[in-house]
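Below, in structure tokens: the form predicted alone, a single chain.
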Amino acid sequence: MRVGSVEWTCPFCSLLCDGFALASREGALVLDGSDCPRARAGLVAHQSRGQPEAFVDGAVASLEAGLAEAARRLAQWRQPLFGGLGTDLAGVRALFRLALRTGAICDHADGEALAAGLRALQDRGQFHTTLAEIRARADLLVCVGTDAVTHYPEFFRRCGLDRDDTPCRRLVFLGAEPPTQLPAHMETPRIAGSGDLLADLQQLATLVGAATCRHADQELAGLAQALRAARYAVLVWEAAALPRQGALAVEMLHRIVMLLNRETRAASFALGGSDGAATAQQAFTWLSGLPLRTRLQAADPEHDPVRFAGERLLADGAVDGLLWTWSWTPERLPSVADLPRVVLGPPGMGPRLRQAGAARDCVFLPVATPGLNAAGHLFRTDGTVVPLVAARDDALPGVDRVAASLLEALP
């Protein structure tokens, strides 16, 4: 148990932070050195610590025996969706075997915003760099529809953009409002656009390549002049904040950086992956060699981004049971109660599924958090794999052998 603060590496999103130490107070963990609130909630979240319970349809059961009764139903279902899909590596791969047997289709719960990134990447490919490249190379970074630090709170810190040392002078926002503390010794511009961040995308891309373009607006003008002048520009995006047909932007976005690449050089850097969905990516493309939204089975696997999408599945009806699994906070209930399911969570969600009246028709698992009560590993938002410590023992299995007991007990 590392308590009394140690260092650790939170989990809570695809930054992972690992400059972090956790204290021990009145039995609470706190985070100690840190004022992150994506961190500090998610401990907050976690601070229960009661008996976990395992319930059929609402009623206590034993591990053991829940354990055998979502066996013998996911035996049952036809067309089983594997959704949320949060947890790290090692329950990515025990959930990837157990859908193959099965033949689920499986998605992450933030697998729309994943689709984006894919989707373009699949089409142009991309320049994706670093957060240890940012911090010792980049000289411009511009946030395109994010201010970044909504959701990642620690990102310009991660970049280094606190140090007075750092390669980065200029800190410009597209088509989004920056944050009210930034960093004092460099410029932090903002260029509002038109409102139609496709459009700009669309323009800047033009002035970037051609230098000239007729009614350009000078903002936009003015920064492709800064973007084709910098040594090492870098276009940050965040999968979640994109427009509707995010993939368009994510596509002009790459070609403005394939474009500077011609005379300087250039990379994006994606924002995303949180709750183990770049995990998820990453370890389903290495198995099955297709990404997420892929139907497995033996023989013939099947990939669709847009059919196999998990809320478009539920919404229309095409399954016949949901395994949820969802190892970080207990909020993140599945969307829906009138489908039958399997609920992986911490033991907080299942108070939370009888609060919900989602009970019926539900075995529910309690199971560790990666990085809080287990040890595991999750992929960063830039592609690095990082490990993860527990912070306190609670006796708790984690999602891969729930899985792989899943697994054995199908008849």
Second form
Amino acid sequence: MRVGSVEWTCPFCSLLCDGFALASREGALVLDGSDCPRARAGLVAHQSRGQPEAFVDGAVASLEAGLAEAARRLAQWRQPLFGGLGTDLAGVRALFRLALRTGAICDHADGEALAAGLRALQDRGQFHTTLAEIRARADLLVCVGTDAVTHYPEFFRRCGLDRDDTPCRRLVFLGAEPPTQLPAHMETPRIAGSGDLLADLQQLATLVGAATCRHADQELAGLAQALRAARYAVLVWEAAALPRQGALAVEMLHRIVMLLNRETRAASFALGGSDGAATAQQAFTWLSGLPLRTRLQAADPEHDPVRFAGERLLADGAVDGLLWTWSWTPERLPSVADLPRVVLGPPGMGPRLRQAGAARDCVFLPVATPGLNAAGHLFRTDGTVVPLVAARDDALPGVDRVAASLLEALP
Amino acid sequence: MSTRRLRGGRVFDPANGIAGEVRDVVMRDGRIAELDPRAAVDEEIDASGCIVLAGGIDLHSHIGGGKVNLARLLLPRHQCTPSALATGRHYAEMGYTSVFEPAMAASDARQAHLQMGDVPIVDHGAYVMLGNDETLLELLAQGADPQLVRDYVGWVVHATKALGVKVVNPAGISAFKFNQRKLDVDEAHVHWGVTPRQVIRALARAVHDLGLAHPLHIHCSNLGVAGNIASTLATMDALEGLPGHLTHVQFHSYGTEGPHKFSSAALELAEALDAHPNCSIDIGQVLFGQTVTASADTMRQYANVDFASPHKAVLADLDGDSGCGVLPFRYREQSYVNALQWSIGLELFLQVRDPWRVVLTTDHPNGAPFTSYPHLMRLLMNKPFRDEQLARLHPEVAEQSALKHITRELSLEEIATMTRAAPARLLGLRDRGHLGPGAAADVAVYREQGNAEVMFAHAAWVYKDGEPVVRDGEVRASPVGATHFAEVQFDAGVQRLLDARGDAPLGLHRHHAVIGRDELCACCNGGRLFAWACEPRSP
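With the form predicted alone done, generate the form predicted in complex with its partner chain in the same format.
Okay, now the whole complex, with that chain kicking things off.
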């Protein structure tokens, strides 16, 4: 039933699938052409279309009054944290200007996973690829420490593994349980490894580089051989599924890719950066010259991936106010309730703050969700910027407009 | 509504044949105007003791797109990887008012426009890269009709809102994805069977037939390889008389003579340019110090991975149409190769006779950051200063460089040509790069002094569209820059070809492939859009 359906790009994970359609059934938006659980969950979370309400300390306020009060409080904070940063490109741009003016430290809600990938990149670099390249030429795909599809349900389809003409012959799971549903027409072996992903990657790097290794794990030796024999191997990793000290694992994985490229072709592919994380990381980097976990000051911005980790600052009580922005699921509330907060979230987040007893010392301002009830742009996990369309109009302001209004209202 | 008169400056406006005459320049409502010297104005600026030039135009500087940001992530806060905000400000301080990103991957067009939209003050635009996209290579492999190729190129320009078309290592970036490690001009791509010569010819023809003002922008085969002058000359030959702009030629003018099998072929290129009036160049000068090299040429960047300093690199295969290689690099005076590269760039500047076909660039950040332009200008304008620098280099280069015997010093008029008039003409920006009536009032005023480096580093005044943006070398206003793009005509039937290829052409669903004007405006922060209509030329 595609009658009345609209072309839609799903904003609810960083694959940003752009071949979907949405149908409207009894007032609800229903996914057409996919059974992606993540997309469905995202739509269900936004099904309710109650009257959006701003509040100040739990008491309903007009948007104007809420904005004015939020700006007044924001101006009083001596060291604000801009957390969450779950928004689209226009929202990030506007929050950046506000952060520059208020000297805020900025980090995304999933900043820890971002930081691991960034650290590995800054230490040694990487050789990565994109979805289109995987579809066109990857004959061996290795999922390292992740089954890929638990958090990115459409990943294998986006890699073209369900197509008859896929060049992929082998899909390997290293240190991860394969999912129950696997693409047909290809081998899908699991390599259990030692249970220590870092040690396994270390051994794999040795095997790939030197071909011999004392007491080698036979399965790893087989994988190394397959990697060397592949025409275009891709090692897939997931930022949020990394073990502790994940940057070391990523660095090892990049090393394997670089070694392979001496003779054949290979690349890495990272799954991560959902909910605007990649977008915030990229846009902050070009705007300030520095990635997230930076304190913005007009004269001299300061970057420190450890000291300026958002959750750490909150846990240590090292900031005196939090501007939390989360345009996606209404459930993701700030992790603290005893700190002055300004919260920008979808309308459903307001009642949840109240229910959680987190409405005191808090100004809540409802905002639109890019890709649902607002247009916008997000970075896909492979670095491509994808445009989003609004599937419906709820007459809500975007984060960009709210942040711009806050900037204007600052005393 | 405002009228400003710059009174009594020495004006250098090569496009209008003015070379150092003392005269007034009047700006009215954002344009250069003719006005009676006695007529009243809103503001009069005493420009005596100053030189007055049109705003500078950089036609090849990597200021926006995925690889620029990867460079920022790799070397945070270095002067070779400034933020978008700092980029606009530093360009304006030097009197530049337009800057063009030369390597926009089609699939990365939105990011390029977004980043450029955040570069304040300067106007901008980009050349979209073709010639490694699987669509074009397949068309050529099938021997497609040149009209179909033209329509496809037209569609890509339209979809990505590009001002021009660039080719990087023709077919070579793609070949590397198939594990081919080198590709000469007449060597076949291992999978598609297409040669770089075919790609050059097809693209130059398409660009010409579409009526794009800027000739095909060409990053030749074999970047950085000793002896690559042969492939550079073969590329000029492949154009078969059609216009072509050879970019960062310093990296493509190497011979194989001498004990190190690495020598200057600058004179050969200069002579070839005399014989090929259809060709123009920019230099890509190397200057010493830390920088980062960022190129779509994955094949050649990968080959240099072991030379990266600090030793790290980001490389990528991108969306069936491009690639990326970002390597930090430190050019050292005591390195024979680096010293010779420095010399070759300067030899090219000084040996090519026609300044209208040479544009001053460092291929920012590849040869050096753009902030070193004033230093480069001093090297070009001052023989004793040049000799002093040469004496500090690797002894063999200091001893043998042809530079020792080149006495030419570029004049202010020639500098104005290479940094204003020539790039404007090569890009078809008819109302930029000069100070004639009706031109955009983008004007740079410098306090005249003996040291060109000091003079050009900090303009006394810079006006953007008639409004002051810089005073005494400091930015006073940061307006949003405009976006230049080409409006081409092509047969919409090409859509059938694209539909058949699904999301292959741009790595996006076909419904999202085209950037509309409203979207472009939003990406570019609401800056003005300058659409340059192209008149198709008959084949």
